[in-house]
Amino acid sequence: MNVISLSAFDLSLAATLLLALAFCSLKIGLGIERQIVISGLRMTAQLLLVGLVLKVLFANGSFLLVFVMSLFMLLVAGYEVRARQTRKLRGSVGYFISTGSMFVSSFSVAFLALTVMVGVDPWYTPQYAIPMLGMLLGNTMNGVALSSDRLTTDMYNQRGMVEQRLLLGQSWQEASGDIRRDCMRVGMIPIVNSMAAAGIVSLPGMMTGQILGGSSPMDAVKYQILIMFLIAAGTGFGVITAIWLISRRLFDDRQRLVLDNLMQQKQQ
């Protein structure tokens, strides 16, 4: 089965729906019409560029090119996580924590899947490695961003309660335990909901793409189950790692809450 090719006219028709949404935002007064248009343009440019890069990458299959592409994806994901936070850690610490958390979770899970579960040879074959890593990084990025933003905001807003618990003799782990657990749940809820709704409410993207590409529905289902398990594990481990590292940064060696490490609230 051949994939039906889309023309520029087809994409233009789809773009009119986005413009219609932006117009509705303008008329209603939501104030996000500019973001809608800019995000649409940015997405189009980024995907077209990635398409050209992947075309070269798939034809070459070099480990060095795959590594450079993967590293670039990781660094951009780390930047996006930091950019989404209302309150951030001062300096570059927050960026390195977010990036490191995603590296430990996404890269390790992707490597395990490529070498053991999928068993592709060589394991860095770009047709498998780049899409799998991209899905892992994208979902881990969302989880880490949500949980990190919730943690720094809640620690700032509930600093009085945390400091009272510290004065009563609790350790920083005990004083911040409820907040940290809530933040971890927030970061994991999207992937848990996605797993619960997959196959009933929605057909996930990878499965849909494989079916449109002519793959057997059962083969597409098997790959989608694998990817959902990997995304859930990567997101969970990334969120847990990020929350622990950020929390540790907010307390000093004397078990005191150090809010000076937090930057001022992001300008709206």
Given for the second form:
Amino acid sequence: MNVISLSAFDLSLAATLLLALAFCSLKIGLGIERQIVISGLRMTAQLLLVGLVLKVLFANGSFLLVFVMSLFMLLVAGYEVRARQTRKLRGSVGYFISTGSMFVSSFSVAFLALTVMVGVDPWYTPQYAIPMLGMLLGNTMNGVALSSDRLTTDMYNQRGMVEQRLLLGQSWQEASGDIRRDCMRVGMIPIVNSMAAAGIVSLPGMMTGQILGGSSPMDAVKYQILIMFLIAAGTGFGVITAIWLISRRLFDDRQRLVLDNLMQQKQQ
Amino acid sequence: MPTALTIQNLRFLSNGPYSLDLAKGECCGINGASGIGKSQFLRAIADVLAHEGECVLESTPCLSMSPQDWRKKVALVAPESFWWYDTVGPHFGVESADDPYFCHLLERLGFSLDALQWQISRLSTGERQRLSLIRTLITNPKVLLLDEPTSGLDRKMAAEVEDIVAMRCDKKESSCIWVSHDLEQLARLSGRCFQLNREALVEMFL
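The structure above corresponds to the form predicted on its own; please give the structure of the form predicted in complex with its partner chain next.
After this comes the whole thing, all chains and molecules, with the earlier chain placed first.
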């Protein structure tokens, strides 16, 4: 089966839906019209651009190009994770932590999958490496961002409680244990939800794409199962890394809670 | 009189340097204008606030102890207390109901063992304050840092708290730094009283 190619006209028809939504928002004063239009335009530009980049990448296939492309994706993911936080860690350390967690959650897991499970030769073959890494980065980003945001916010809001526990002679791990467990749970919610709903409520995007592209349903399903496992494991390890690194930064060597390391919340 | 706690050139934020020798069994009063840094002074001694200078507990410097050990031995009771379980009981550990000192404190401060089943969300300010004091006292700290420990209590309960602390000091079980705005209370309790200002501790004669 060949894929039915979409024309520019088909896409602009879909875009009018979004414009209609923006118009409604303007009429009833929801205040989201600007955001809708900008993010729609941004998404279109980004995807068209990446289409061109992938075309070159697939034709060339050199390790260096794949490496540069994945590094760029990683840095953007790290930046976005930090940008989602209400109270960010001060200085470059915040970027290092979010990028480091994304590295753990996606790079390491993608490498493992490409070399061991998929076993494609060479392992950096762009047709496999880039989509796989993209899926992992995009999905684990949610979990890592949610848990990081929750951690810094909760530590700030519950500083009295954390300090009370320190005063009673608890270590920083005990004093922040409840908060860290909660953040772990929050970080895992998106992937646990999508695993629970997979196949019943929703057909996951990657599988849908493969089926539309002409793969047999069973092949598509197997890839989807693989990617779900990878995302779940990646999210888990990424969240653990982020929570550990961030909470380490929030306590000093004498196990005092130091919220000076957090930036102030922007006034709304 | 042997020294329980030595504070040498303690500086924090833009305050200090403060120096103080607290004798074993002494209850030392601290007074000072609101917002001058009395609570921060106690937080620095308890080592939950970054500071310069040294605190020494019976010849052991703070830095040579783990922060957990230090805070158990030099225990701060803040005016506002925090609780993280739903009921009172779990905050005191399972064996506490068999601890005679714990039961004694509960009774003196107007509670019975039933209080262990109470919901934290229903406690009044004064109840929280008394329970918070008990929570620290049962760990048998060598130095008590009390930050306005009777601010939410009526006269009768305040007198009980004063008596419990005075008793510990008399028996040399604890030494105490007591922060209060109530000069009469400080005169009753303490041998020495100090006015804390931004630069130093100035002895007051009440």
